[in-house]
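Only one chain is included here, represented as structure tokens and corresponding to the form predicted on its own.
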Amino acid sequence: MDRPIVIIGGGVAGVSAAESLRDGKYAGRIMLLSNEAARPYDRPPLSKEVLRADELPANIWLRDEDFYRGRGIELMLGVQAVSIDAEGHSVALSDGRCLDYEKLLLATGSRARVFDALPPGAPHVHYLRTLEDARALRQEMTEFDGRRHLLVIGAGIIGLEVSAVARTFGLEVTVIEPGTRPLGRSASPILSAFLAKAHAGKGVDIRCGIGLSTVEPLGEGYRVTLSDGSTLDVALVLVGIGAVPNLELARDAGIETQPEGIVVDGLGHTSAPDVYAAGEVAFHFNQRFGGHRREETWQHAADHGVHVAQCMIGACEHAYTATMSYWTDQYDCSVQVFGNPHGTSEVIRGDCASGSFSIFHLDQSSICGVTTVNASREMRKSRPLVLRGAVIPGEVIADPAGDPWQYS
């Protein structure tokens, strides 16, 4: 019987799997399916590039047709999956197809999360999670003149990203965060207060500490109170509250989830037999932390994915154990972000005002991780420190002419 690893998503977990499998020298059949009809794109384009040109980047394909066809991994595309059979290893497809399995890889990712006064599809009203979304955000930003008022909700990655191609569309641009800071989740202060700062000197208002109360449609637009009282007489309306694991394929398959995802092993391993799960839609274990997590980061997608695979084809044997990172460009800013941004104590290197600088995040007296703005060559020498957890005196790190990586 011919059957293959099945692949379910299109996005950068599934696809390095994909390409990850072959790696290994597998040699079966593999089928990657998504539900999109767009062969697998790269999703860090889509509050940038995307967003700000008229065609499409030449670097939003993750993989171009040849790759695909040269490793014989037949995509499927346009198609959603809608039940697995675990016990008879098969699946069955939006289309009427049932496909059987010999293994089985879940990378379904996440979905915005939904704002319930505010949700998909109401005029106006945007969240940034596919290219369909990117194209219809970027064609009403373009419609609308300079003197028309974008609300952001939500000060994470994507709400910031947007609010930075905003503003050179010539948007007002008011963005409502819950939260005491922006990146309150996966930045440290020293950084949150240094990006707040720039979208400041461009025209962004950030407001922390504020919710929204009430939304009235207002002309072809909308009429918000905010939670402090105030009001704003806005034109569109970007979404960005967070993620939602798709894991409801496996849980209605009877496979074990928890709110935070798929739950897997540190091999990737689900409850059921041949079935796994890989990138933001796994709760997975990481055996450099001694427990489950989950993360929404492209760097993690493309790692877990690769992991996975080789375990699914018994070529890896041990516990997946890297190390959270990810980055954003937001104007002239290109931050870069490795191991955990939430220290005990923090220590710069280098001058905040001059746009370019380290933050060595500390854990007691070890570095636990490192953030650049501007600096990625020092990012590239500070990636051993972090992974080694090295001690050095904070006046070494802090002094420009100190060399805190001979400690590596």
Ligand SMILES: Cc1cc2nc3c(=O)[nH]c(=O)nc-3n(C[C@H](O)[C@H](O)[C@H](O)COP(=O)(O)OP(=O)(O)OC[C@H]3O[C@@H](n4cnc5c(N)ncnc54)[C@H](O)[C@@H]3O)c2cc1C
Given for the second form:
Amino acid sequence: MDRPIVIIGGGVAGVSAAESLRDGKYAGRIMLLSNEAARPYDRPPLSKEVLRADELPANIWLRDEDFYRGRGIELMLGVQAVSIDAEGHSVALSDGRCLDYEKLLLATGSRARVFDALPPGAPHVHYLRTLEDARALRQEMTEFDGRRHLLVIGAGIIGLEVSAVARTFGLEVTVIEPGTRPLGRSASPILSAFLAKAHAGKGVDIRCGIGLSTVEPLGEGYRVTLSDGSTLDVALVLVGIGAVPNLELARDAGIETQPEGIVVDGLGHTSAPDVYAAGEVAFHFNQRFGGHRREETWQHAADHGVHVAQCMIGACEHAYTATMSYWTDQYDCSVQVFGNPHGTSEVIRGDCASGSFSIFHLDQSSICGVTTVNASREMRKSRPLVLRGAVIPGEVIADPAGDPWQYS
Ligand SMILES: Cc1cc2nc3c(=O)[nH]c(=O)nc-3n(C[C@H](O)[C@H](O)[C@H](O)COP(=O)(O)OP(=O)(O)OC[C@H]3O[C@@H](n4cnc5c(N)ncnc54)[C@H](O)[C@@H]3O)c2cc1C
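Taking the form predicted on its own as the starting point, write out the structure of the form predicted in complex with the ligand.
All chains and molecules follow, beginning with the one already shown.
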């Protein structure tokens, strides 16, 4: 039998790549393997819909079963790739089998970064990366009797989304964040301030510039001492301090890695012949920025999976150029960010108090990014401005009667 293209990782990057290979008319065998037992599912709902209801939401599955059957994609679930023989073109699996490959795509994603004082598996300590994690967190958030104080470590997207859901269950929520503002890495100061206010309005206590000094078991929960000397007695903890790339498989095979991920060029090619990497695990070259970066967003994982798949079969020869893009849902705020939210200045269009507005991020005088809150139409219209780096006078953006999109 012909040797297949083997894809390791059934996240959105791996599934998008498999689909794109077939769409690109690749007629050979495709094997998609995942160390998770569940059919490939989507992660964004884990901190949103999956926490809110017992029943899994319809949008949880990346594709239905017929998709894999219909396209002849051989799905292997609950099996881990344990080593790669890059020279011999084979992968050893946890069930003792060995797969020869024609080409290999590493789409192994990331895992939650561990906070040593509160490791995964400690009682009432939660991390959120998998469907299993989300179900366990929901169970504790909904069934907890007596003391109902949730400590969230990290005011990133996952920490804030979980806080929003936890408040709907009536939990008392404290978020601690060592940085100076929530979402400091991924949002602009205006969005951070807006979301901080939204959370405060719902009773979430966000404490910035604060770390955790000590943790002691206390009854069914913990007594934690914070870096400002204050103490909290909490019943459960969510650790949301970021993600680390699953790069060990590549590194142990002698493939070039950096702490940020598996190093790939603009076509997704690693340092080993016929081995590629895509999605969150890839420290990828992006032509738009003229350098390597790693991104932890759904849109990038999906786009990069498609791009690298097309490069693997020779259907694409140009380097990856996508720009950063993500969304987050907190309470009734649907937030979208496109491009770089860390410009030299930012201009608001609309009224923050109305709960529907846009923020245009400028790098000197040109638009480098746009953030919208409950304004998806403005986001759609504004993306071309970001891609072009349009130069628009600030007063045109801020004027409700002005038309910034005429600069598209
Ligand atoms: C709770 C949560 C909420 C999120 N919300 C948003 C959001 O609102 N907006 C947004 O833009 N992004 C969001 N993201 C980020 C987005 O979901 C990720 O960027 C995206 O899932 C990355 O996809 P991936 O396929 O690269 O990696 P992953 O989704 O990490 O998939 C990799 C898969 O490979 C498997 N694997 C790893 N090693 C092996 C091995 N050796 N053998 C076999 N299988 C292996 C892993 O178990 C995993 O199933 C969220 C992420 C999480 C965790």
